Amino acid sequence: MSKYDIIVLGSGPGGYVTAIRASQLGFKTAVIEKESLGGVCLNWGCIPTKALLKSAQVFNYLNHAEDYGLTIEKADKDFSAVVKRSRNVADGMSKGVQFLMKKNKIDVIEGFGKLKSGKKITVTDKNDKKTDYEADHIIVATGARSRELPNLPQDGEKVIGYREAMTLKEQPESMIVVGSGAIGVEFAHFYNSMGTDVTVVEFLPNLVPLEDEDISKQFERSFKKSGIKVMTNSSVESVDTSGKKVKAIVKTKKGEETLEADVVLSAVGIKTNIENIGLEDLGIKTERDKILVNDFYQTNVQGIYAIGDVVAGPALAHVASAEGIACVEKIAGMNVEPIDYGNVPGCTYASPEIASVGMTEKQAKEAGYELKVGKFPFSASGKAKAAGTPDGFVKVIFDAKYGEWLGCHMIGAGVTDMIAEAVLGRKLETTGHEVLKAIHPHPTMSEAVMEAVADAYGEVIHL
């Protein structure tokens, strides 16, 4: 039986990063993967969706070339080529992870892993051959998949999840997107940009409901402006797939409405991959579809850990990576701080992009803070105007008493690349006055952060 110091079950952005850090720390490490290295993020999530969205952005630029003083006879798209490019990008990234495994001398074990007592894992390969492996520490990083609702069963053709949405052979003329979290609105934007008639159905009162209310309202305006039909305070009660099109019964405040479309995309959240991996056999505690762990990701069973989407917290790639690093550094005996989940940035890559960190204005008020709130619209930004992307704004929230940066919320072009300033500033306990005195380059989108802070403190120049 092969013996390791650390075995990681799953090779997504949680798993493979964990394995690399473990190897760097001198542990003999293996990673078990039943499908493709890189997991959902690299193969079916973060990376290929961004490739699709880039194609949508370029197509949009071509269709609006006149706005930039350019003339193009007729811009057209090859939907299958757009999908193929996305798959090629994903394949290239997965090969990159293969290289990193070899570089860091990590053994890659292909197959489905199941935990056994005595810190063992049985791996069943594609030929049904079973092999046992042993490790001092086993880290579960099996991730999650698209969640299915009982009244919205996915058949992979007319009612689909994110995987099928990424690889449709033909572009649908019409689509209903159920759910307006990041996955739902990113696909809604992509297909709308390609020319599909898109309707978004959201159960809650606002699109992207976890965001600050000002962000949600601006986002909904932008979506409607782009031609996407938005139905909030609405729910899909049932679907009929027997005909050529899908018929969806949607319950609204005004009553029931029947929608027809070629495809329904279910984007109502995720389901963790914790079935049949041996948790029950070992008595590992779970609650509400999540594995219970302490601050350093140890389960109630010694030597077994869990990170990423399978534990409580934001189901985000960068969170899984951070958790895995913290987990193995703690195993190595390093002085590790628990992760501050209040300072995790969230990004949505539709158009306009959304990026946020910390408390919303509502949350800060409910927490009892006296606030200084500032906003700076990109319509007043020279860089945004020159780029033809004046929609959106930066919003900052500070504690009036001590100047603590409580939250930062952005909507607009490229804001997912800007939010790190707020994350770092909050990590370093930066005050509003320190942001104001840090010179920001001109002309850039990032100036809007400084200007929003200046607005909060009554010192804004360009409004």
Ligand SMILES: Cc1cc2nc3c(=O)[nH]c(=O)nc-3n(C[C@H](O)[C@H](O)[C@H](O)COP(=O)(O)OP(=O)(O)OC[C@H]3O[C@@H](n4cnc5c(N)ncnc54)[C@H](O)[C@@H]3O)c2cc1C
Contents of the next structure:
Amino acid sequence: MSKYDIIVLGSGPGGYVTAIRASQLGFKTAVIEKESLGGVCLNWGCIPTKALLKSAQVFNYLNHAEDYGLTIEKADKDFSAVVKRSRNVADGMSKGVQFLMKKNKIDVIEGFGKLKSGKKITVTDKNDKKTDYEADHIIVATGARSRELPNLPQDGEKVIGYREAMTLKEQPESMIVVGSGAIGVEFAHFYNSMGTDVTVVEFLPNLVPLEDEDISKQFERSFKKSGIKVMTNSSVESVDTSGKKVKAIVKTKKGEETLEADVVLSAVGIKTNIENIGLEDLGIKTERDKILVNDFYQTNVQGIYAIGDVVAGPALAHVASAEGIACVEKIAGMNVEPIDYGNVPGCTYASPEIASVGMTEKQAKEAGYELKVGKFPFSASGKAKAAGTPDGFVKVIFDAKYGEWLGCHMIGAGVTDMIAEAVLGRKLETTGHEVLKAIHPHPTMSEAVMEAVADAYGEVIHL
Ligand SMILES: Cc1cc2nc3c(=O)[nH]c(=O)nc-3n(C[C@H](O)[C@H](O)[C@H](O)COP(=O)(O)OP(=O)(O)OC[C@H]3O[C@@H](n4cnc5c(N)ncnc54)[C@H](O)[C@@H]3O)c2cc1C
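Return the form predicted in complex with this ligand of this protein as a structure block, the form predicted alone having already been given.
To see the whole picture, the full complex is given below, headed by that same chain.
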């Protein structure tokens, strides 16, 4: 039986990054994968969606070429070529992980892994052949899949999840998107840009409901302006797929409405892959669909750890990677700080983009802080005006007493590439005045961060 120091079960951004860090630290490492290297993120999540969204952005630019003084006879799209490009990007990224595994001398074991007692894993390959492996430490990183609601069963054709949504053979004429978290609104934006008639149904009062309320409101305005129909405070009660189109009964504050569309995309969250992987046999504790772990990702069973989407915390690729790194560094005996979940950035790549970190204004108030809040609209930014993307703003929230940067919320073009400034600033316990005294390049969208901070302290220049 092959024996390793560390075996990682699952090769998503949690698993493969963990394996690389483990190998860097001198551990003999293997990763087990039943599908494609790179997990959901590279194959079915972060990367292929961003490829689709890039096509949408280029198409939108072409359709508005005259705004930039350019003439294009008629912009057109080839939906299957757009999907193919996205798949090629994903495949290329997965091959990149293959290269990284080789470079870092990590064994890749193909097949379905199931934990056994005695720190062993049985792997069943595609020919049903079973092989046992053993390790001193086993890290479970089996991720998650699209969550199914009982009243919205996915048939893969008329009621679909995210995998089908990024590989449809034909572009639907109409689509109902259920759920307005990042995944829902990214697909809503993509299909709307391609010309599909899109309606978003959200149970809560605001779109992107986890964001600061100002962001949600601006986002809803922009979404409606782009032609997407928005139904908040509404829920899909049932779907009827017996006809050519899907009929969805939607409960709203005003009563029931029946919507009709070619497809319904269910984007109501995720379900962790914790079944049939031996957790029960080993007595590994779970709670509310997540594996229970301590600050360094140890389960209640010695030598077994879990990271990524299978544990509590934000289901994001960068979180999964950070957890995996912390987990193996701790195993290596390094002096590791637990992850600060209060400083995890979240990004939504629709148009406008959203990026945020830290507390919303409401959360900060509820936590009892006295606040200094600043805002800078991109309509006052030279770079945004020149780029033709003046929608959106940066909002910063500081503790009035000690100057702590409590939260930063952005909406607008390219803000997902700007939020790291706030993450780093907060990590280094930077005060508002220090941000103000850090010269930001002109003209850039990033000046809006400095100006928003200046606004919080009554020193804004360009408003
Ligand atoms: C449409 C979509 C868009 C997203 N966009 C973003 C984004 O922009 N930014 C972001 O940060 N996050 C995004 N996410 C979330 C992100 O993809 C996940 O948080 C991330 O992939 C979780 O990583 P993971 O390693 O925990 O699990 P996964 O990526 O789910 O990987 C788990 C892997 O384990 C394998 N596996 C499972 N069980 C077994 C088994 N028993 N044996 C062997 N292998 C097994 C699976 O095949 C899979 O490859 C998106 C998700 C979706 C669905």
